[in-house]
Amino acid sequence: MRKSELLVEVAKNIGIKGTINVPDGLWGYGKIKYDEGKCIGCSKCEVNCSEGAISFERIFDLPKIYEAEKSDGSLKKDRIVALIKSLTLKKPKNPINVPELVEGYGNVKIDLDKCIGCGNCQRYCTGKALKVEKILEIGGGN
């Protein structure tokens, strides 16, 4: 059991409900928010994660991007998607691997069982795509 899960169980048992703000200086608690649209594919998050909780997959998720109705904020990705839409005869079904020399495309995967909430991913993220939220959600009691 992760220590954040243990804290949630303790809070439930003493009747706390709702959201708890984690005090500064207490790490290992919280959750990571990932904004795919801001990710520039540098993989610094993966390199600087001391716990191996983050992996950067060099994929371009064509079906997901193809279906998106609004821009993710990246002009480069918008242009690629527009090109793909103009060239395709049917909707793509699978993600594609991105070659090593092509930068700016990929997807971050976070293993919350390994994450200790240290904030290294946020500190080293060039595109400001990762943010550690120092909160815990506490559900109803037993």
Partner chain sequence: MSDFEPKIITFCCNYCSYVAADTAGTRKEHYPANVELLRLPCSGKVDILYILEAFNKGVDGVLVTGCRKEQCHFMEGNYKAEAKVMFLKDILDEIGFGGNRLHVQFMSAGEPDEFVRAVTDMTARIKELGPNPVENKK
Contents of the next structure:
Amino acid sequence: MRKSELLVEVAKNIGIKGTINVPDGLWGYGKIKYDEGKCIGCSKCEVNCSEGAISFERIFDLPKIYEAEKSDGSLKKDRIVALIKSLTLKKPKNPINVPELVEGYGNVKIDLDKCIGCGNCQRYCTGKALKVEKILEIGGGN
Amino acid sequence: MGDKVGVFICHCGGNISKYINMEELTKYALTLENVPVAENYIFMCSEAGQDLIKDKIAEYNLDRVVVASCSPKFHEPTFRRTLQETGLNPYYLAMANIREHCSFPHSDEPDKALQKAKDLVRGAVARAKTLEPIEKKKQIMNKDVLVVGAGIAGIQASLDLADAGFKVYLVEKDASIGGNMPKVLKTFPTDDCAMCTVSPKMNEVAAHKNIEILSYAELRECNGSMGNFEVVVEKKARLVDERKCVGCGDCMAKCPSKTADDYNQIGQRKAIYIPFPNALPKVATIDTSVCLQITKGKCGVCKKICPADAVDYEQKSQMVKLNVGAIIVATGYKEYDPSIKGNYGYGRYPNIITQMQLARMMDPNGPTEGKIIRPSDNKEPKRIVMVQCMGSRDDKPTGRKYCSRVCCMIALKHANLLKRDCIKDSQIDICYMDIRAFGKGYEEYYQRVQDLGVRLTRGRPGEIIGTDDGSNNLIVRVEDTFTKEFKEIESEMVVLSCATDPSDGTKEVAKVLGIATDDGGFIKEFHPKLRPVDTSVEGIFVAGAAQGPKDIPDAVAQASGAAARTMALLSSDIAEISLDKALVNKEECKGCDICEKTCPFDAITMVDLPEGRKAVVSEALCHGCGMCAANCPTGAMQLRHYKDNQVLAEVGALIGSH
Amino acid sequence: MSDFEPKIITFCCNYCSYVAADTAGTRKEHYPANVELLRLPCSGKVDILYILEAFNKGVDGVLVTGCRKEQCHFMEGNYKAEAKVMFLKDILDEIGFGGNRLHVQFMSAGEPDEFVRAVTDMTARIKELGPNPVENKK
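So that was the form predicted on its own. Now I'd like the form predicted in complex with its partner chain, please.
The next block holds the full complex; its first chain is the one shown before.
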């Protein structure tokens, strides 16, 4: 059993309900969240994940990008996405394969079962697209 | 941001003004925002034209300049200089190519040409406003020179430079210096002995205190820029110690392994060889592909017999690093391989040979000791047909579109030598498309050959077929295009005048140096008329047949030209490198490493700074291609002079809807 | 056929297609006047941003030209340009804009005929497709 799961068990047993906010500086609890809208496709998360929980796919997931939170628009990549949106005549349904030699586009797949919340991906993520959500769901009411 | 852009429109003496209404275009330019002045003039590149630009810069206090004229490939440097002379940064210039891209191709549609010229001027003005100054970096000029290729052109260039006091590294791929010239026996139009001309030059090179020869060596790497090139040359392993070998040839006599003679192109040579008697350095080289000691691990005859103990099977190739300020490419040509085309049966019929093979036969020091013998039966042929334009002036994919320039004279020279010296009672026929005897004394030579009774038939043979009587004779079928008569000429030997191809080394060296080649694979000159020995890269020059087919006088003249250009460059103590290279905005760089992966020249390194991981560009290594910028996801990496805002300003203005 | 005159932007490599276009001009070869050329140091400098921006500004077609395979002055810029164009074509198809408004063509500096053919074909192709569909809606 992982440290975080153990903690949830203990919390449940002593009667804590709802969620716990994990304090800053304390790693090993919580799960990663990926924001495709911010990802700049460097693939460093994959290389630096010690648990093999992250795989970087050469896929530009257009439908997801459309749904993603708008970033502040300061990067070239944001301008590109905005332009794609403005040229859209029909909503995209399929992800696009990213050919060899094209860099800066990709999709991150996370195996949450393997994630130990160490935060390495967050530290290496150049686009600030990966974040460990430092919340522990204890469950059992709110 | 520039807010006072002057627009200067050139008539090009009618080349532009004949098709585009200059007054309309000038009026239009004045309607553009931030354009206080627009002028048109007959020749903007002339001194008066440049003075006009200078005057207007002063009068209107202009901070950016647009010149609408011919291609920037011609006069961008001219107008940059004009700006510089007024104190403006030379990169404050934008050009609209209204000649090559407008008046010429759209000469049939003056209205559309005018409209497009307006678009181009609008695009250039928009771009001009965004242009930023680019400074030059000053470096100490390295005064040494690398000459690649030691044929007659490389030798001449090296001698000129060395005589002027410059240190020269002369790199030759083959075992001996000399290139093709020692093979051709005699030179037209004087019929003097090629070896007697080139051999003293080879010796002079070897003895010159300012020249270091690196033979049996190849250029592997080149970095840096004009004034400071860093090159890596691989000195291949001869398996013979150059310092010990005395060139006695005992090893060659005893070596048991033979292979095709790549120097003579007929006959065979030994696995350990000295390519020709006057070779320089006169040392043996082991051909590792056929040496029994190397391929099978047993033999060792040469090592046993060598009186100087020079053979060293363990010798390794060596990487030599050199620093030079300029490079001359003189990598030469090779004869087109007629089996590529295959139409005349070269390789199938034994008695079809090439002009170079014939030249080697005529050489008293050559493989047949000067005897002309046909390969099938070693008999002297009495009837010989020469076929011109084998592969030249041929727009099929297997052919070469260009005229190879020397083959007509080579055929005439060989016909002359055969009739006068070798086989006096022979009948020589030459089938040709046109005889091009354009050089000094060439036409007279052509006349003399005709007077000897050499028969010329104007026509490209349709086919050559073998006779079926067992004689191995050949029948050349050709239509005489003067008389419209079909001829069948029976001959004992056919000699093909093959096209000139760039040497294999030419292609390899062009790739290593990053210099442009033309569609024939020859080195492309910077400007066909005005800068014929400059290449696309500053500080790299070209000489001889590497630039295109040429005869010996032209190759030598061009070599001296390239040497003179090199000296002009190296006469300055400071190398100025323009910084139109990639640039990182450190604040925007997120350290994703994509640019580092993208750069084909390893010019970018990632550095961990206190403020985070950042990309750093080496200005010496950056070639200014901009691929890093195109791949940068954040926009932090930009190519100076082609920044995103500069390109997009032009894109938007060209489209013109906004 | 309508009298629709498409506007086409051609991104040119400084070492091949720009020179091919210069030579085509010098030889007085005619090609449609609606093709505007923009010079870049290498086709590898062509940015997805530039192509999208051009379409967004209303251009009807974008042609990217680069050196023939194995002939890039900077080793692989042409391959990178081709990959980008293929990627963007897929995107433009997926969003219904039409990837066939974007095209990549390789040529050497010594092939002015190839340049003329490329821009002539491109113009014919875009004429058939009609005006920029987004610009048309505006």
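Positions refer to the first chain, counted from 1. For the two forms, the rigid core is made up of the largest set of C-alpha atoms that agree within 1.5 Å on superposition. Note that the structure is predicted; figures quoted are calculated from it, not measured.
Asker: Would you say Asp61 moves its Cα by 2 Å or more between the two forms, aligning on the core?
Answerer: It does shift by 2 Å or more.
Asker: I want to check Lys12: does it shift between the two forms by 2 Å or more at the Cα, with the core superposed?
Answerer: Shift at Lys12: 2 Å or more after core fit.
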